[in-house]
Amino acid sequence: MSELEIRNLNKTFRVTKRSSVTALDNISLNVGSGEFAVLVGPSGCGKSTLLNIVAGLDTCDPGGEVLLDGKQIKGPGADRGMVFQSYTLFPWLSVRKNIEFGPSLRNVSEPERRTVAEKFIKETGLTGFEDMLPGGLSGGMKQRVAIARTLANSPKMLLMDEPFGALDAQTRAVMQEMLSKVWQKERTTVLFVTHDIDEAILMGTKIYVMSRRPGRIKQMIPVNISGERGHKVTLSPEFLAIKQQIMDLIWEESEQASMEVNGDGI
């Protein structure tokens, strides 16, 4: 388990050789050892960008610092574990072999790597899929073992962009499910990126809130709901409370943004 701190955090993109566009301005955040982190806000606000910076795809403008248990992050590393959208699995290989493959890379031992990799499997409810190619898997299923891989590498935090946005509702509530049951158990540190308020709410410990761009954090909502994270908890009044809260404040950067466009607020 790992923390990660951001301070002071900007982006600038150079558009033409006279013109930028500022995507994220002045981002802190703390992500403490084994919390789920989400973040949440108007589309185009820099979730995404600031994900791929806290993996080492992307960097900050100079004076910024991404920190991992107390080390700068330069670059990608072993130690960050990120999950798309899209399942990026190894067609040619094996739910198994696709989700030793990162072990292998190490040295792992046989032994060890398929140990590993049956915990996983179990994890994630892949038993029975094990021989089975990618091409053969519904969408959730390619996301399950795309998961299981990541965490097969032992990363010190898990980084997750849209990891369902890409499947049905049923099929992402079950996703939602089995990936809670995993956090709880491994307890890894997670930063989590969706639109989705109400997975936002049953998935994470805490929910940063963001402006429109440029990104900046708008509020930190910690979340403080008893008993188990099942679907039946979001028509409870802790969690409606909480829904209420985000869609305000991304509903006023709706409103604000609409104005801006329109001419209202000039």
Given for the second form:
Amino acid sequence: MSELEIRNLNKTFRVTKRSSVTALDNISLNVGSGEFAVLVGPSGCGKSTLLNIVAGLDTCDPGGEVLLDGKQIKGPGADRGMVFQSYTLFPWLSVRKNIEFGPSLRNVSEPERRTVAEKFIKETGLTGFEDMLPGGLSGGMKQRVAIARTLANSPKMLLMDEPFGALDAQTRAVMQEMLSKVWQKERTTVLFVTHDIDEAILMGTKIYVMSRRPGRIKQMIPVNISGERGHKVTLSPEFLAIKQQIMDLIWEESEQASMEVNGDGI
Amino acid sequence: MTNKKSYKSTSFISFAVIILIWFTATRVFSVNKVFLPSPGIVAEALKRLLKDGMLLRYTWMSTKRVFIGWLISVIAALPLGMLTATSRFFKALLQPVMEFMRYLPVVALVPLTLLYFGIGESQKYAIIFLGTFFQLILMVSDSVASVDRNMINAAATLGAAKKQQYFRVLLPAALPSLLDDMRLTIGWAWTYLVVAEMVAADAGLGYMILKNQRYLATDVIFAGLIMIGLVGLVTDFAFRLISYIAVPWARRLNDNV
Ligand SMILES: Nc1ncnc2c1ncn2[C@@H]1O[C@H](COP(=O)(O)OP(=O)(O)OP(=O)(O)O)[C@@H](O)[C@H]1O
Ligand SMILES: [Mg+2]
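Let me have the form predicted in complex with its partner chain next, following on from the form predicted on its own.
Now the full complex is given, and it begins with the chain already shown.
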């Protein structure tokens, strides 16, 4: 179990020689061991940028710190598994070989790889699809493979950037349930990005609401919902109260945005 | 949508039509046979040349030259193309030079190759190399660069080191497109070889075609052309077969062998 700590992180993109865009403004957050943290916020507020920095695919401005178990992260690594919104499976490898990819990079022995792959094929509901090529799978199935592939690598933490964003509502619900179950079992530390407030409350143990660009953490909302987190819970008073709270925060943001637009005389 | 069988018979029809027009032209309009020998005469010539072994010997010789020259070009272009696609430094180093070089017509380089390499085999390889290498680097670079960035990122977050990203992701992902590049360039290699053989050679199909122009042996010229076409057809088929078997995951809707 591992803990992620982000301190005073800023990110500026150089656009041209003269101008730049501040994508992230002084982000500090903490995802405790075994927690499922969710980032929600308007489009363009820097959620993907933040996740990419934690994954090591991008760097933050000097001064910011990203610590995993107290150690500064340097570049991408197998300790932080990432699931992308777009499909990133290797189309020339079967489902099983895709899932075994991570371990095979570290020369884990064939039987050992098999065992690990088998475990996550079961957990993600891919039994019967092992020998198929990704090209023949539906979007939901592809994301199952992507999740299994990441988990089979036993990462210290899981980064997920709108993994169900491209799926239809029904498939999305099934996938949420599946991921919930897997997470209950594995208790990996997760940082999860979504647009979908229901999804955030359903999956998360805490939710960070971000402001629009430049992205700041507006508020952290713990999710304390007792009992099972099935889809029935979306109608419970506890759930709705949290939803109301998040909606208010986001609404505040968009009102501010429209006021500024009017103020500029547009 | 045509199935495999009707694809083949349809292709056959187009050849049949060409031969029919050819036949009609020579028979009905009685075109001078020095200009256009009839299919029958060309078939005769083919039979004769096959029998005395010359045609096969020349075909083999030309094919070998094309293959070796092209292979040298591929072996050199693959790593350089990959580097151009993945490193800013190599891109800056190579791309402008390649763009310049690929606009030089190979025919204009023939005199230089004769000067440097004489008229032996190495001159033929040199011509094919010069004709295909610069183009191929750019094609390889394009093919590798168009691999989905997210796929590389996914591999990196799974712990793939740079070398593993190259050999276990970039290369296999680009392979279908690389095979296409190779298939195209081997076609050009044939063109350049025939040019080289027409200028300076004492064997090969290009040589045979040029020599027989002097004797107005149009039937032999046609036999040579048909042979080049056939070898091209076989090569193309071989490449498609390789693609079909090696990268089944990249089969397109209208692919068949
Ligand atoms: N490479 C880049 N160069 C310049 N600006 C960038 C770059 N990448 C992102 N940005 C900018 O940074 C901001 C944050 O982008 P990011 O993709 O992180 O947003 P997001 O919250 O993930 O949005 P969405 O919800 O639409 O996915 C955006 O305004 C975007 O235009
Ligand atoms: Mg995003």
